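Presented as structure tokens, the chain that follows is alone, the form predicted alone.
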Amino acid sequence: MPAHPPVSLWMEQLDQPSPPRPALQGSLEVDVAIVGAGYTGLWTAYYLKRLAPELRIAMLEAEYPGFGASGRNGGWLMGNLLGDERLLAGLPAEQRRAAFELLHGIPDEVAQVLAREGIACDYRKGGVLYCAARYPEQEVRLRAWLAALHREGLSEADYRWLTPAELDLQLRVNAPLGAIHSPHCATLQPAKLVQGLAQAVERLGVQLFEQSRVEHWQPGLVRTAQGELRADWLVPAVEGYAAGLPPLGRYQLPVQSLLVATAPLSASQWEAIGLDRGQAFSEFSRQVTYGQRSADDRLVFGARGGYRFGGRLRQDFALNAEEIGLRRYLFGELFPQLRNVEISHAWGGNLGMARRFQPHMLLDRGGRIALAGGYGGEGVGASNLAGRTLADLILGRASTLTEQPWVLGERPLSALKAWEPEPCRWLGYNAIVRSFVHEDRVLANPHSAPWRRTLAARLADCMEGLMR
């Protein structure tokens, strides 16, 4: 058995997994203690040490770097945040444009770090294709979204409509109706990135302890079964695992996203599909699908998962036949020639969903806590932005990063909007998701009556509105 049993295709592909690091033993005093060695924690440590090399920083990881969402995601490095157009809508035009430029620059910022630190993680900046490819209502929604983006001051250089013929030059789906293309997205191999970041922060002098699950935390102190850290600042970078650090579980709900990967496809199969530049792609339904062509020529495809009563974490990500079947059905609708292809890997992970359905970053000076999270699927890129922002907040540096509307500034944890108590959250979440599933079934059926299509779409619109 390997020292770190793989939890995804990505972790399995690591040529030389890092050897196990020791657990925390005894008592240690540091300037900054970071809980969680995923992207948010690693990026925060990286930028803190780059800006202030004298800082003593230690990271506590319950398992090993990449065990959580950072080693299990779909590998989209996006230059945007969930709901960014809503967040920025009320800003003056010049400030709004600067904020969009900051977001769009995320993939390039990561690329600079990869080059500086020598991290090879199959980075390819081929943009993203949001496709209308399964039913006409997808085109209607996509065009409305594009119009809203352009009203906010974004241009054709940021988001551009592709006709079916133009889409066909990049991605050949079964029934194309058009797509939006944005260049502000890259794809990568997530586990190689998290492993490379962990090694980079260690080279900078950060201490990283594995198998060190935090059992108690309070301002200035975190305890594990074997030891304790005393720190001036605490960064709980735990995302979907927030329930393990009360009261963070009130603010970040653990939901799952589930993925499959095919066996490597042949050159002729890829010739029929496209994606020859590392593009990310999605069919624009509320199933929240996402896909990419991996560096070893697999189709990696994921979609929205579920939520468990009481915020219980899902531990077993051996996907069942129904979970695999839904994802096979969805990509089979796009690529009928792949309906019977071998699926070699299936996995998933827990991510943390904020009640406002948008990321947040804050500094609780009274509690000496710096916090970021609430990513809704864009965490590979958003975590880089969060790490830079938290570093500036901790160091007291006023910057463009700290002035954005997703940064709550110096406020207590209670400034975050809490989730409703059970059973309200379970009933609400599942009612919303079921409305999305119902909409998809009705709209994907070409024989559905017009009134049924309209009713299903309006119900899903209402439920999506309730989410916000």
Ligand SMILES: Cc1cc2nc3c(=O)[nH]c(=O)nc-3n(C[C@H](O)[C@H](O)[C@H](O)COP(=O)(O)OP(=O)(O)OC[C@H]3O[C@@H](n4cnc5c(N)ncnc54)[C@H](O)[C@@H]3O)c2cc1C
Given for the second form:
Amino acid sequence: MPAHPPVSLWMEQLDQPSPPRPALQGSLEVDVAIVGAGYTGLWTAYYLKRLAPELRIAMLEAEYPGFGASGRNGGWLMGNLLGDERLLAGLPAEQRRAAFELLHGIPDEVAQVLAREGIACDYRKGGVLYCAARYPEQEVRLRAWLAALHREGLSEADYRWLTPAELDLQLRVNAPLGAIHSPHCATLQPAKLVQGLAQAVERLGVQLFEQSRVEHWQPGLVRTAQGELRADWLVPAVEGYAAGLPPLGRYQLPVQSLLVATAPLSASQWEAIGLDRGQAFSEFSRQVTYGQRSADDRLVFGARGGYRFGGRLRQDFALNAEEIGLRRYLFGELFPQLRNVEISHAWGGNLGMARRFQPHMLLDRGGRIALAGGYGGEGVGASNLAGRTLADLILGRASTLTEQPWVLGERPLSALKAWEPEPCRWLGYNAIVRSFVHEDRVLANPHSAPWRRTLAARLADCMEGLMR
Ligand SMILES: Cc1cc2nc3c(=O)[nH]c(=O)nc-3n(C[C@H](O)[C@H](O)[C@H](O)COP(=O)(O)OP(=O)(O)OC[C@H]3O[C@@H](n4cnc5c(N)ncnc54)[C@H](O)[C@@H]3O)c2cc1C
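Please could you give me the other form, the form predicted together with the named molecule, since above is the form predicted alone?
First the chain shown before, then all remaining chains and molecules of the complex.
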């Protein structure tokens, strides 16, 4: 019997769920207290211990490792960050190239740790395929993006156009118009990674407490219902759950992403689709789709979820018929032969979005906190980079990692841009997403008049511009 009701296909698939760990009881003094046992907290603990084995580190997790987005995501381990092109655009060419190399190296860095620590999490570095499908405007946007990437100095080796015939060798979608292939991405089984990392940090001497929700924090101190930790440094690694640790909620807002998994498909079904070496894939609409073929031959497919008024967390991820139906429709358009396939699992999670729509990493010396977050749905790889970066910041090591534009360095929390108060956020979010949904409906309808298509796409472009 699993120790906890599984929150995702991935958690359900763990062969041997970790036995529950104790909750924090009483008072404890450590050097670093980490709140949250998802990837950010675990990677930070891991790199800190590797660099400074003598550090006393304790982690407090409200539920259990992987309860958050880390145990629920789509399993794309990307060698980039949300908004990296904007972040790097202003840098001199050489520095920009070095920064891209650092990002592109994330999947390989993770692979090295997996090998060193013996973590088996179905890691496969098959690259990513951003496909133009469903309507011709996807090809136009995709080609424009590729041109922008190449203008930034990235090469064909980083991002390459695939003709429909070339795409066909890797992935067979309905009526393909082409794709961008990038090698800088791997896929994995997210919960196995969390579990493996949790065990690895414990082997290194980190104390991990479950069922230990932090209810109060101040510089040097965190409190749960049953205990308290005194620490030189606090790392709030709670991403989409920041509202529970005021004032962090001003800077990281929860939004949801939702996904479904089919029952395992047959060899002949996969023969018709492809994806035989762990490639991640998406289609290039503004529905933010992402898919992979799991190690046990399911199609796992997700798309943007929602935002709740006031930045409330979504707790119940039993997806309704409409939410499942949208995902079935989207993958069914790509793979018509799967339109009626059995969907065995549907779930979702909360992730953190920063106001600038790009991640941040900082060390607030006055507040004694080191913070990373705002990955916005691209946090599997970003959290590894964040763990390495926060470790260097806490240890006072100047390094290539700490010199990047997403690192605010030694700055107070208030250096981050705060979200607008409600109802502005809710109105803004809904206006933007509605424009995206409207665009998708118009463009996916082959009978839409050209002027309607142009208008819908322009409106969505403008709305997307507001997010910058
Ligand atoms: C459905 C979905 C699909 C996604 N797909 C991808 C993808 O394919 N690729 C990608 O790169 N990114 C993806 N992401 C984003 C990625 O999963 C996250 O960015 C990443 O997992 C964040 O890790 P984290 O450790 O910062 O946060 P989390 O994994 O959310 O961990 C935070 C932890 O903090 C705990 N916590 C919260 N409050 C407290 C408290 N007060 N006290 C103690 N503990 C607390 C929570 O229980 C949780 O375990 C997806 C996210 C979702 C939700």
